[in-house]
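Single chain ahead, written as structure tokens, the form predicted alone.
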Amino acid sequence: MLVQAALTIAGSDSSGGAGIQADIKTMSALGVYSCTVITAITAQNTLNVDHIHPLDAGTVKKQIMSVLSDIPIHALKIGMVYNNEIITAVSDALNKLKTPIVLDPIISAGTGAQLLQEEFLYDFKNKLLPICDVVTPNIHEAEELSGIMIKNNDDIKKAALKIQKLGAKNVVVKGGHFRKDDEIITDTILDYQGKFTILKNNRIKIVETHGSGCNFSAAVTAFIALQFPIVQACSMASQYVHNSIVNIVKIGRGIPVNNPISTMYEQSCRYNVIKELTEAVEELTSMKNFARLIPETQSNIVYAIPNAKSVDDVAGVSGRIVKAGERSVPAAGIKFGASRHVASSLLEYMKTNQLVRSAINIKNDKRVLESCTRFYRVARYDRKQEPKTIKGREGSSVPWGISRALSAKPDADVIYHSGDIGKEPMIIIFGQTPQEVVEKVKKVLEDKNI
């Protein structure tokens, strides 16, 4: 298996949100093997940095040389360097290296602690900027590096040009800390040819996050290692970090932490959802007499990823499960977003219990309902009592009904309604997995009265 490898030179963050730990997560999530060189050990959490212990320069340099002497590195990132000794060691070790270098000018932590001693900023600029291919400052770091007070977009471009004159081939000024009332975040790229490229993302309504800068520079490094051109690598990294901020996690009492593996986790979940649902559909449609439970509007069985937010996060049978004589068959394959009504029912149920991630609709007649009532906890709602405001709002009827039923019986396995004008009576069976739902259907069919 051909693997692209990247090297990150950075500090260790004991909270796992930034530094080496964030870099490993980011590069791994993007399919790049991550080698590491630790420059400092920090004792920190989401509230503050309690202690910084820089490693001696010799140990830092030996780590770099050990990795480079054995492993082909396709891109390299420099993060926290802290003091002049470490800056010099890193510069000396990489000075003649042809591998693309991304420099993340980490001056202070999001909690305010200094991660680069102020008296060594001059050395940082003169020893590391000239050897880097990309430098990724935020607004405050761009001000420190350029000496320009940034008040508007023209100032951002002036600062980028000034930083480029100090030796950096490409400059990316991140706009997340600029004009925090703006609804759009703008990142400004100045490439080695002097061309500006503007990247835009919608601002997420959050005061601060921990690790976004490390995630961005590590993502740029990973995409460069994967042979993407620098501007494209920055654009992809910007979108990647935006997604990691959308999926932030609140693990402590302080700043929320970026979630750089959210995409990898979601993709894994989607694969498992499709796999488990496919097996359930095969078992369901091979089940003797299941066709008897299919209503006139047909059946669908659905399965949601954890923390599903919309019907696009819920997989179902495209075209539903239909009757074919005495048999039942899936009309088409399984895909996300294939169901509306059953998926909407499940999404509403998940607001009460996130562990319940699967559901199926079956016909509601007297014998089927009696069987469900005999075996399971059953709740109901009356569509005739649905408010006109709900009826008049597209897609609101199902969530209203499920919510109403669960308010009376929050642990219901089965929820049904008796129909309304133009609305077929329906039963929905819920479970934590499709297999659990199938087992519940099987139990209903084993009832001699069906």
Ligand code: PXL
The other form holds:
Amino acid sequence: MLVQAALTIAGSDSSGGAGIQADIKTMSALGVYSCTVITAITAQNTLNVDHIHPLDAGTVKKQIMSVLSDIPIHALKIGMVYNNEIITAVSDALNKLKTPIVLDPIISAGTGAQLLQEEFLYDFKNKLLPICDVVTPNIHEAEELSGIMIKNNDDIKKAALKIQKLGAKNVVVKGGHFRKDDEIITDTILDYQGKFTILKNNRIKIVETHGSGCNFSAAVTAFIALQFPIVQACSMASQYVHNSIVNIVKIGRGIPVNNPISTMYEQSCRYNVIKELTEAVEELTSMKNFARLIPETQSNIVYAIPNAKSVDDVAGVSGRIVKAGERSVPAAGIKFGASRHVASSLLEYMKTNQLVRSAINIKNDKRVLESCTRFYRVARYDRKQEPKTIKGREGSSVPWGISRALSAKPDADVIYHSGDIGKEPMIIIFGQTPQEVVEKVKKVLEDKNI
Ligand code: PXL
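Could you switch over to the form predicted in complex with the named molecule, since the one displayed so far is the form predicted alone?
Okay, now the whole complex, with that chain kicking things off.
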């Protein structure tokens, strides 16, 4: 397999949200191989940076030389460099290199700690800005690099032009920290031809995030390694980071951490859900007597992605699995959002146990129910006891019933109700995967009493 490779020269973040760790996740998620040169080891969590141990400059330089002497690197990124010796070592090692360089001018952490010693800002500007192809400051960093106080959009442009004069070919000023009450975030790109491009994204209402700056510069680097032109790479990176902020994770007691793997993980889950559900439906419909279990309202088998939030995150059979004489057939293909009833039962179940992600509805008659009771933990609810206020609200009967049944038996495999006027009695079998659900159905069908 051929891959594009990128190199990140940055600090290690023990909390896993920023620095080297963020870069590896981001580049890998975008399909780019990531080599790593560590400049410093930080001891930190989501509340504080407790300790910083810079590596000696010789070790930093040797890492860079080792990588570059062997591996073709298509783009590289410079993150935390901390002190004068490291700045000089990095600058010397990269001086003659033709590979595109993205510079993330990291001055301080979101939790406040200084990640570039103040007295070295001069060296940072003199030795690193002239060798980089893109620099990615936030508003605060743009002020530090340009010496311009930023109060409005014109100041952002002035600061970008000043930073370009200092040697950076392209400048992206990230607007996330600017005018935090605005609904829109604006990133400003000044390209090497002097043209400004403005990128806009909806602001996500969160106080602070850990790692978003690193994710952005790592994504720009990855897209450049994939041969996208610089402005397009920045635009794609901006969209990518927006998604990773939407899926932010609260792992500690401090600021939430960006989740750069989330988009890739969700997409791969969606693919696997369709694949496994397709196999399960084939198995179900090839079972000789499955049609015996299909109710008047037909059956559906559903499968949700992890952390499913709505029926659009749950796949099912379009038009359900229908009875055709002695046989059962899927009415149409498998799609996300294809089921309402069974999917909303599952979504309600997942509030009690996230690991249970599949379900099927089958006919509730005496023998089927007896068989289920013999093999499984069974819970029930009575639709006749449903409060009027719930009945009147579209789509709320099912969640009400499932949560009522689970409050009596939280680990139930099967939940049933015995119907009401105009409502057919129903059994729902739950499991972690559609394969497990199919096995449970099989066991019921193999019962000699059925
Ligand atoms: O987000 C900037 C950053 C970069 N690199 C390292 C960090 C941080 C922030 O905490 O720890 C190593």
